[in-house]
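Only one chain is given next, in structure tokens, and it is the form predicted alone.
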Amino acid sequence: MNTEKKATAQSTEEIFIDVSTEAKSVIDAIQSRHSIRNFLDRPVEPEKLQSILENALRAPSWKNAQPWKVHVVTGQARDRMSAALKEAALNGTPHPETPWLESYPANIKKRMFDLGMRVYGVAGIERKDKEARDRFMLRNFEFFDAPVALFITSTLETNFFVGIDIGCFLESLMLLCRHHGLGSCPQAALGAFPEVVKAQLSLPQDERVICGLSLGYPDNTDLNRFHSPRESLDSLVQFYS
């Protein structure tokens, strides 16, 4: 895993890391996994993309209920989505069906302003600059223009064990692009407008859409590199014996 450092305006470093190769091993594809927000213009093979399925299938869950589904979107169906979804963003609201959690204490809030302002300050965007900001968020739903689109519902009330077991099902699909030399994006904005999504597939209404990820080969750029801080073991982890 290759990394580098630089110096921002606000005397902190930013870290950078390649994650353009395959990852060596899991250790590796957890301290190299972050999400990727511009995709090459290249499909993913199939064969490929199978075996990541495939093998985050194996994902924990309560009890083996397995409460999520898939959905994968490539090619045409992809663009359709996309175009559909564009549309209810620039002219709706976004109401999803798993409600967004938005009273998160101080501490937390703070880490949250910290890292939009660090993406933000990688990808050339004031902060002040809201038309620019709206153009970001826009990108959610062309999937940073990855190749693949997965859309994950589930016909379960979406307590917090569902939501651990579909977190569960998230992160090994993450590690598993990674594996394959892959980016990965996962996106709550892709459930900002389930009846799209249900519209677009075709699926019932007691299928909720949870969220969606999107996936191909990452663009080598600074955004694509920009690695996400985290807190030090001693903040987050108590050790008792």
Ligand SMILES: Cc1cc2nc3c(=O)[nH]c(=O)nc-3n(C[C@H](O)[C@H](O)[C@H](O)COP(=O)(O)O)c2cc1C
Contents of the next structure:
Amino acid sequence: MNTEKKATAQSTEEIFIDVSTEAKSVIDAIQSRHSIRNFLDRPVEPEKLQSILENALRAPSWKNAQPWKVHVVTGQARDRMSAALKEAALNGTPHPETPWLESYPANIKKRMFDLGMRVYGVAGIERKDKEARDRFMLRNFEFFDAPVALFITSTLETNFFVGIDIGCFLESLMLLCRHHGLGSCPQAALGAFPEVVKAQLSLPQDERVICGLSLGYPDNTDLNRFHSPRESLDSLVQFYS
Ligand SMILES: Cc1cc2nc3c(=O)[nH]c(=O)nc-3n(C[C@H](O)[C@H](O)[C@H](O)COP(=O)(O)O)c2cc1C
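Can you return the structure of this protein in the form predicted in complex with this ligand rather than the form predicted alone?
Everything in the complex follows now, all chains and molecules, and the chain you saw is the first one.
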């Protein structure tokens, strides 16, 4: 990457980056990323974690609002969080601060259902086996055994564009994980019991728990090799000329 510093009309020194050359590794990161739901018992090197977070903070946001905060949970704090979330999940129903959509149009519902069935399939779970499905759901709160759990929060009110900002940030985190040979799973489930997260991390009440991201080294099971399908370009992209 060709970086240079220039004085601008405002006479401050600005950084300019030559973006006319190809970024060679982005496509591979995008194409190979998928959600990881089984992590190895292998710690993530602190310098990798630091680098992922530092670079992800470059994500764009509406008027550079940067409406996110990240809480990095590892070690005993991670274990305590997992136990508390599991207990909440076993004894209550989700009540996220950012409401989950209750209904979707039929075509999108079908996509979601198909994906669910395929994930259960590779996880060796029978559709009718509710107990196994519940156990699998509970794995969210074990962070799928990942050694690192990130909790993304915001003090801004729930708003579509805040969601877009946080989505940009999340995708950056996930692609950076791929850059470092790590896997990740974005999880709305980690925002299902916000009072638990706030109590564990001593967060103020007005800091909304949006979602989480588990990350670590993926194991090589079918569940982790599974690459979910996407709609074709023709069906989702319209060109005009
Ligand atoms: C905002 C968001 C929330 C998600 N929440 C969960 C979750 O709680 N648990 C989970 O296992 N996967 C979760 N996922 C992962 C999606 O199921 C997954 O991204 C989607 O099925 C596409 O598969 P892929 O990530 O493997 O490409 C979430 C993804 C996003 C973007």
